[in-house]
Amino acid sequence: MKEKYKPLFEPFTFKSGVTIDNRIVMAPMTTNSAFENGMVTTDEHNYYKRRTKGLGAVITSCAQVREDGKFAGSLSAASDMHIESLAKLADTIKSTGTKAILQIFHVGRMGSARTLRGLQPVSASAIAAMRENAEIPRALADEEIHDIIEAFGQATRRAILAGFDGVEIHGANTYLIQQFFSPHSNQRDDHWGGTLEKRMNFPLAVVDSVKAAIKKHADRPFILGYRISPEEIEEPGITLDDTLALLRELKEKELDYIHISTGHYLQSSIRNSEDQTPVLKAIVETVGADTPIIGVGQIITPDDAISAIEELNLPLLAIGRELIVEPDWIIKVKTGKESTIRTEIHLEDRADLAFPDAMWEYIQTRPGWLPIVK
């Protein structure tokens, strides 16, 4: 490889003791592909096996902690009958060296009663999304706010029985985790909202149950991330100094790492367009020195990778689109052929890739999400 880019094959130790090859981890990405019941399909295999080789680590696209919180072909971690499944998984990504994690959520006033079997959906509050036939959720009951909690905990205790290295708590992207923390979807009055620091007890309890489970279950070392989205666009919705407050009590958990979830690295405020500073820069400066910040957006050459470790101080990187298109890039940049990594798909290179064909019609009625050559 070239030596400039010796800087993505350090090997990283995570506090947990969890040690990965480098600095390069695959994004969580939605294959829409799991079974009805949440099972893994085959082809989702095929599309990590293909993806997986020289990674430092995989995280899965999200796995549901109860059957009240999916979408249509989501991954499902919401019984003890889906550790086989998720066993499986697991074994396909570490077949090849690579670290397997778990994301777990609960999609909450996304989902919809068609996916949920004519349920109605749940969230903090009885507030609909701002999107096209949004549904109004049910506002959750305190006890039914404790049974998900635990959930979250039971589910981890199925990734650790499942072999999985890891877990990352799905606190981003507009799940319930983020509808407790924002204004916009959280108008509670009660100990899960009304405040800011009300507004973080939600998050902060699945953090502790998520803990606790490790701490009883595990009898290995074990990565614990959380994924955020920094900011809204709803008004009112969640700012910066929001999250920053909330990173703040986060740091306090002993995380292993902190998932930023943003469309680009270098990507500066959405809701204050006078301040150009970088997002994850102010979010480095606030926590990194405590807690590992992995960072994501529209990393597509090596050289934007290291750009954003040397740029921003940060220690981690996730690709997400890049390795849709081209899954060999982190093997291609090691061996030194870093002028072949392909930025097009091509429609002859379907099969190679390995996409489900709920995948690709996913990307096929999304023109511009990946760059396809037609």
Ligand SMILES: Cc1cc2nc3c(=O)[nH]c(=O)nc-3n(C[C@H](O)[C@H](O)[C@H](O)COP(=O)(O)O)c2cc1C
Second form
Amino acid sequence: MKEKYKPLFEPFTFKSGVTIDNRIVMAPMTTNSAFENGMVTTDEHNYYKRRTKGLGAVITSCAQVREDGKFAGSLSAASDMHIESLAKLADTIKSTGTKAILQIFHVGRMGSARTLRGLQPVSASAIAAMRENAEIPRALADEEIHDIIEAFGQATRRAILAGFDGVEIHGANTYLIQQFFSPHSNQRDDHWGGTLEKRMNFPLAVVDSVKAAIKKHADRPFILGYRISPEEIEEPGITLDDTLALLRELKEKELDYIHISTGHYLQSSIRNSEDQTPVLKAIVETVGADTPIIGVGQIITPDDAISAIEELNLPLLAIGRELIVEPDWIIKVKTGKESTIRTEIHLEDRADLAFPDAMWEYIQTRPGWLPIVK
Ligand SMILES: Cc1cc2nc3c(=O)[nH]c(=O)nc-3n(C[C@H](O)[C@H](O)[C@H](O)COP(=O)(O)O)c2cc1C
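Return the structure block for the form predicted together with this ligand; the form predicted alone was the one displayed.
In what comes next, the whole complex appears, and the chain from above leads the way.
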């Protein structure tokens, strides 16, 4: 390995006591290839087996905590029936020597009646997302909100029994937890909304529920992470100041890490184009001394990774698409073969890349997501 890449390969120990071998984790990326009932398919096993060796940890595709929180092809952690299937996934990842973290989520208003078998999607308020064909969700009743909070704890118990090394609460990318924090999707005036503080109540209650499940069921150190999208473009929408306030509260929860979901690791505010400071910089300065931050977004080369660590003072990095494109990324950097890292997908590489068919089809509907050379 080149001397300059050594900082990427320093082990890291989380507050919970789990140690990972290096600073690179695989970003959660849904493969859309679970069975209809949320069980893991052979396609998904092959996809992970091909690209997890040598990474510090893998954060899985998101798994719903309840059946009314799914999208097509998402994994499920919604019932005890799923434990065996999840255990096989944990085994697949861990058999390559990597730590396995299950991402848990509820889709909220980003769901559709079609994938929910006729059920109307649910959310904080009956307000549709700002996207084409978005359905108007049903506002959850107080009792249902408590049930969903409990479901996050139950999904955590299942992840523990399945042998995962941790869970990541998916509080980002416009799903239900973010919907409760957002002044766009949450226009309630009860305990769960109305002020910035009350919009934090659902995310914080989910964290407490997950922490209680870990305390009760984990007989080994178990990682707890939380993913957040720092801003929303909607008006009203989540501002960076809102996020910094939530992060200060999350800091008190003694999480193992907070994962900041941005399109580029150097991304500045999407709401205030006059401020060119990377949002990650403001976040690291606010809570980074107490809570390890994971940065993500467009990390392609090991030089990008080093610059993210050094410029932003980040302890950990997640890589998403580039690990689809180059499953041997970490091994190539470790063995000094970084000049052979692939940055494009050629059609003839599709089998070698162990692309699940459903994921391949999905990617075709998102031109520009992956650098596919036709
Ligand atoms: C195919 C695909 C699926 C994704 N699925 C998830 C997901 O399940 N959960 C999540 O938090 N983010 C998901 N993301 C976002 C990634 O985790 C990551 O934040 C994003 O791709 C930017 O990082 P990158 O430039 O390294 O790919 C997905 C991204 C892609 C491309």
